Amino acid sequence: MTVLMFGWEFPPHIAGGLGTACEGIVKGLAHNGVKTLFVMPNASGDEDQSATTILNASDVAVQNVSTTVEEFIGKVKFYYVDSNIVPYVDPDEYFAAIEKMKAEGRSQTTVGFGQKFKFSGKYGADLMEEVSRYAQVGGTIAMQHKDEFDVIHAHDWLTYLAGIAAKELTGKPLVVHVHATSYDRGDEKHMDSRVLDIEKRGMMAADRVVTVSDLTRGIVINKYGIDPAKVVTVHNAVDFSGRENIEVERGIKDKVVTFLGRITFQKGPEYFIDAAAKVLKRTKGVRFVMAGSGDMMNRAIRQVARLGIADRFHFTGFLRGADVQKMFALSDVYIMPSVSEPFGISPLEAMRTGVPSIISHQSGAAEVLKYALKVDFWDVDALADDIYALVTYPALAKFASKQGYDEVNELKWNGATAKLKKVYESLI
């Protein structure tokens, strides 16, 4: 069995958990005897292809896969929109991108058969244009390889249009993988209707919808109106053998409590900072680290200054690869206080490194982690109490570390992708 898989990023060049999950999935599928052709907008050439074959969309010319242009557009409709959607960048980069977009202007996306599009593969000001172009190239790739794959698998809304195009042009079944929804990224008043529309179109067109948690499954069914019979939960996993034994030299004796993730509303950074202030009123032998970047970075810095804890609080900026593992190795406690988290792989990675973790009840990971401490994201007092307990009582920290390590070692991608394989088999 072979799967044509559409993704947006793949290690080592990632901006969040999506790329990490894609790597784990293709490796797990390979272990279960499933081959994958992994399509991404802009491959760099240094991706690990031991478990998959990577197809670079930037190298593929759009071909006239239909009799006429009108016929192709009739199968898949593309809309050009001027987008200010810029996740995963700091405020300075955001405003620079917007000003550049205004200065250059944008020409309407056309179906340019025989033309190659150079994708950035990032999350810039022209993200919507790239999503539309990716769908066009995705249809071409599907036609070029239609005799080589059995199922189409599209990850997150960025690739749903490409998945729809591939399905319409080849007739192969489509699986869409929901790693997050618009309802996770913000409240209903501030959702981007264009993204919401793409999400719903992808889910409606799919033969199966895979969600990363039962929490997300409920959102897909209740908010998007998708038939429960075709929505399947496959929890995320973790697998990075050997990387948990990184040794680092610590220059301080203080305990280190770490938040690692995008500094955005969804991740709950302000609750982490408030809890830090409460802990520091009870003990001074602790330092707090916020590792990441995002649109709330400046606001978080001001909050730390206002609370008078800047001498015990550190911002690292965005970390990737080995630096993430070093940060875990330096940490005594890991915190994920997300307001809404479809799953959340980072606590699994922390626990795999032996770091006791505290996560919010509002995360998919809470469904599978017994030995992570859990609090409601808004309950800052409870969060502060748990942090204080883990940094003050060695026996508790040791218990949480050992039990958590043993627990996440059972949550392997091989098991998760065995469930995915059954989903594929049900469609063939």
The other form holds:
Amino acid sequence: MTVLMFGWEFPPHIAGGLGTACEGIVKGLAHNGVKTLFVMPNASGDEDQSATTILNASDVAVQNVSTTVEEFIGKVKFYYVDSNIVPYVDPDEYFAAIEKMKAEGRSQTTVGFGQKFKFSGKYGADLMEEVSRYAQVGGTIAMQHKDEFDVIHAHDWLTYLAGIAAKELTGKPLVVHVHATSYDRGDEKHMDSRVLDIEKRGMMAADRVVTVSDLTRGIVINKYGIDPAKVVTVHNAVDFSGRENIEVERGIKDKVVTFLGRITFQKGPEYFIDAAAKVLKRTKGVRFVMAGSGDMMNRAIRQVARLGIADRFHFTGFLRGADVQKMFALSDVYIMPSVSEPFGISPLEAMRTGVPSIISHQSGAAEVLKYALKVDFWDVDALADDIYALVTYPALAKFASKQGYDEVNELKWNGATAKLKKVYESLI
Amino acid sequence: MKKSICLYFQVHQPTRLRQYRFFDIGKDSHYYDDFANRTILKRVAQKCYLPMNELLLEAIQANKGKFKVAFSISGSALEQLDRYAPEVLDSFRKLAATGSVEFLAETYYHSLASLASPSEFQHQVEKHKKHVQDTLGVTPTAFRNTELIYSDSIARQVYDLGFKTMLTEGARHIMGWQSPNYIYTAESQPKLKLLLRNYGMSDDLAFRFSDRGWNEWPLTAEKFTGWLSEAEGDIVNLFMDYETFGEHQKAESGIFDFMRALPGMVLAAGMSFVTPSQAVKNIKPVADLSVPDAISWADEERDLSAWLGNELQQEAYNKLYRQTEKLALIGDPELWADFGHLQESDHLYYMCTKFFSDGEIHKRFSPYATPYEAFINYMNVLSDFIIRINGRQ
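Instead of the form predicted on its own shown above, give the structure for the form predicted in complex with its partner chain, please.
Next comes the full complex, and the chain you just saw is listed first.
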């Protein structure tokens, strides 16, 4: 069985969790004997050049590059579409990437039906233009390879139009995979109606909708009005192979309680801060760290100052690469108080590092993590209680650390993708 | 009586902090950006301190001592000059030796200690006085507080420390209809005489001199002397940052030529130059001033909002000064020195969020992209500092 898969990013050049999840899915499917043709727009254009075979279609309208990665034993093919859209990234990072592209003179490329598309580098308006361009290219690629695949699989709204185009042109069944919805990004008043519309069209057109949690499944059914019979939950997993925990020398004797992620409304940063203030009233031997950046950061800093806890509550700004591992290694407790989180991979990372985690019931991860402590995001007292317990009672921390570590090591993509394979099989 | 002109220049350089990350807390207790501090000080020395000191020395000699100025040099600046540009200290010693230059007392670390802690305030004023004696060979007798911060209660503290003269801002909301061009006394301590900054004429030089959009541009020494002659009152106090000359107003603006010409013209117009201590001897006070809430020379508000206006600044300030007592018990000179440098008011100034109107000025002087970054960095440093203190108890 072969799947034509539309993604948006893929390691090593990733901006968010979607690329990592796609890699896990593709690898897991390969393990289960399912081949994938992976199509993606590409921001930097230099990805995997060393490990790939590039086929230049000189006069073909679509600039398509197929490549075989040895790692997947020839089961995954990549098609690159040059693009500068990186939706899962901070605007700062995005503009830096655009500047880099401009400096390298890659401002336009030949795609679509012999048309030239100008890449403007704008975040808002052009995102939509590029999403529809991706649909055109997606359709072309689908036609070119229509004898090679059985099912179409599209990840998140950015690729839904491409998936729909492929389905309409080839008549093959379509699976859309919901990693996040507009309802997780903000309240209904501030939603982008165009995004909402694409999401809905994708879900309606799909033969199956795969959600990363039952929480998201509920949103898809209740908010988008999708028939429950075609909505299936396949929980995310995480691939820790080849990862070694790093050793970090601690400069601080106090226990460290960490929040790591975008500092935005849906991540619940203010609940973390309020809980920190409550814990600090009871015990002094603890520090709090908010790692990341986002549109609520300045507000969070003011909240910390107002509560008078800034000598024990630290901000690191946006962390990259090794610093993220370092931050986990320095932590004693990890907190994810999300207001709405389709899944949330970060507590899995923390638990893999042996850090006990407290997560909100309003996260998809809560459905699969037995050994994470769970609270309602708004229940600051319960959150403070759990933090206090984990920093004060070593037996509890030790238990949660050990059990959590074993638990996340069992969450493998091989299992998750076996379920995905069944979804495909039901459509052929 | 001849009208007096009192020129006073503030010399201060903050001890800028390096980027100090959360990961450094508990591991690395060197807090300062030595490279930036050295680079900036050397640049300012070349552009301002050295050429301007030479200009003033020549003017004093040319006018046979009738041209007079006053300086206040913070302890932080004296430390950096000693470390990175000792030739500047030599030139200040030459100025001191003329007898026409008065050096004022202030808090050693250019701090807000006058608001936070009477004992720390006393400590820093005395430390500064001794350091000026040791470095320049003169004993300060008049006092200027950090950023000309003044209130009735600070007036009492300053008098109790042995000063009879103090400089502050002629803030409009305090003066009302009264002119800053007279000597006043403190209502809370009538024996303390006050010199008030004429902010209009001071800022003509400090802020507007090179502004081509200003309707008085270009400002010539002749024109300015005319304004001084016409001004009402006994004394015109022109107080400004020394970096006005060559740094804020570039050499190309003609500021040095202006200052070269001014002394002779002022004297020829029948006015005299005085230093603050001489001024209060020569001129009788006209009234007393009541200042229940602190004033300063900063921003439009002329109050404390540049340093303590928002919750970030108040948090940093409170957490810092909470350490005062513990430090006194430990008595470690290294911790004392760091405590001093962390008290420099500049660190709080960088956290100011008054983005509109005066925000531009704040931004110009800040090494940080945003006030939030300034706060985060400062609190990381302070956290390490507090860990060191607690480790010694």
